[in-house]
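A lone chain, given as structure tokens: the form predicted alone.
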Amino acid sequence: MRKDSRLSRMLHVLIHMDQLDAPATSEKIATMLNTNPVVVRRTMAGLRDKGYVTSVKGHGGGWSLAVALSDITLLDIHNALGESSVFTIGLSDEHTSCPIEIAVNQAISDVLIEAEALLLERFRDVTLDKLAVGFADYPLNQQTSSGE
């Protein structure tokens, strides 16, 4: 099952960007995330549209934070990325007239709705500066043994 890692990847990038003295190019970010610069530009454009980052084209250009980390929450970035479902559990739809399937789907759906509401509420309480504590001098171009 494919997981959506855009939230964690963009949080990672934004915290690194806060430590930079110059804009981060799409190529530099793509190298860090082991992806294509086109994917970076497309994803970052959503954050730019919401006002969290700015971009400058050309020599010396790139992406920069437009808002302090303390003013950005996990929920802000989740929403800016398109508000995808936080859970990938699917409901069965093979026997839509079966009362057992209906009951099972309703029970799962109710729990997922409740769990997602709780998770998103917690996302609202966590600002990016809290995630950045202890990493003030960890540069964007530094690589870890896991290939970060």
Second form
Number of protein chains: 2
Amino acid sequence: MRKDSRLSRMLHVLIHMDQLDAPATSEKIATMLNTNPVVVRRTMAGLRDKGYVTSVKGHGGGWSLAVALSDITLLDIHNALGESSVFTIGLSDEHTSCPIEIAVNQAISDVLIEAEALLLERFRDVTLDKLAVGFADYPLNQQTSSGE
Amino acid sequence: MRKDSRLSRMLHVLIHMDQLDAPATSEKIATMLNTNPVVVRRTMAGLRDKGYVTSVKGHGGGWSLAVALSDITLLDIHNALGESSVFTIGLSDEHTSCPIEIAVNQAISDVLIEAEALLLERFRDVTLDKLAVGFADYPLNQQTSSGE
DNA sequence: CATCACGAAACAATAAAAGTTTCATGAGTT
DNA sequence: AACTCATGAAACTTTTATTGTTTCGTGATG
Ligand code: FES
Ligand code: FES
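Mind sharing the form predicted in complex with the DNA? What's above is the form predicted alone.
Starting with the chain above, the whole complex follows.
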């Protein structure tokens, strides 16, 4: 089952951004993530809509943090990415009037809801500044001539 | 993100199978699930390997429950299906030596592990006989002339 | 006014899961 | 023994969500 690493990647980016003076361009972020600028814009758009980052066009433009890392939680970013569900597990819907299917789906659903609630609760407890430790000199804008 | 409804479907099938006298063929199960026999065999193979069902070739062959529903838990079936992870959320691995990526992944991983542990614990608490209620007359081998 | 960088939309490539086809084998039936 | 039914296994095709790409428009800087 395919994994969605956007949360991990965006957190990584945001924390690096906090160490920058100038905005980070989509191009630069894309290089850092081994992807391309359009994908970066697509993903960051959700964060901008929620007000966590701002984007500026033109010369010297790019992406900047709009709020302090201490005011952003994992849950904030998770929500901003608009992921439907955190689980790979889904329910069947072929026999919606079959009492057995109903009972089975109810049982699974109960568990998923409880587990997701715990997960979101934990995500809400972690602010990004707690993760910005020991960064030393791994800035986003550093020219890594000797790659990776 | 794609959903995996195999757990829900297999539970449904197993409970219906419990109400049958004769083995259920892959063909019959496939019809019930709006899929095809090979997919059914592929999925049920995992359950057979763990001993929850048996398969018999030839005339009158097919799939049968090997143990009582009360001796099978949601966790058993979940494990038998061999799903790697229950989450759509993955970790990044582009900069494995970057302390920020490490911290981010650690934080996410901690939460996922805790949430998955809760989920598996709950799955272990539910035996299939608890779901086999009010089935009335929806047998797997019933000829539904007036479809679905 | 030239360049930079985002925004948006359309399109192509990728990859995982599901679906399909084919053949072999074993188990009952006649 | 011959026939039919049903699983097992392997190779292949289709589907679909996501990612990646291309192109053009717009605003901002110098
Ligand atoms: S399968 Fe449960 S009733 Fe059609
Ligand atoms: S990005 Fe965190 S260091 Fe290369």
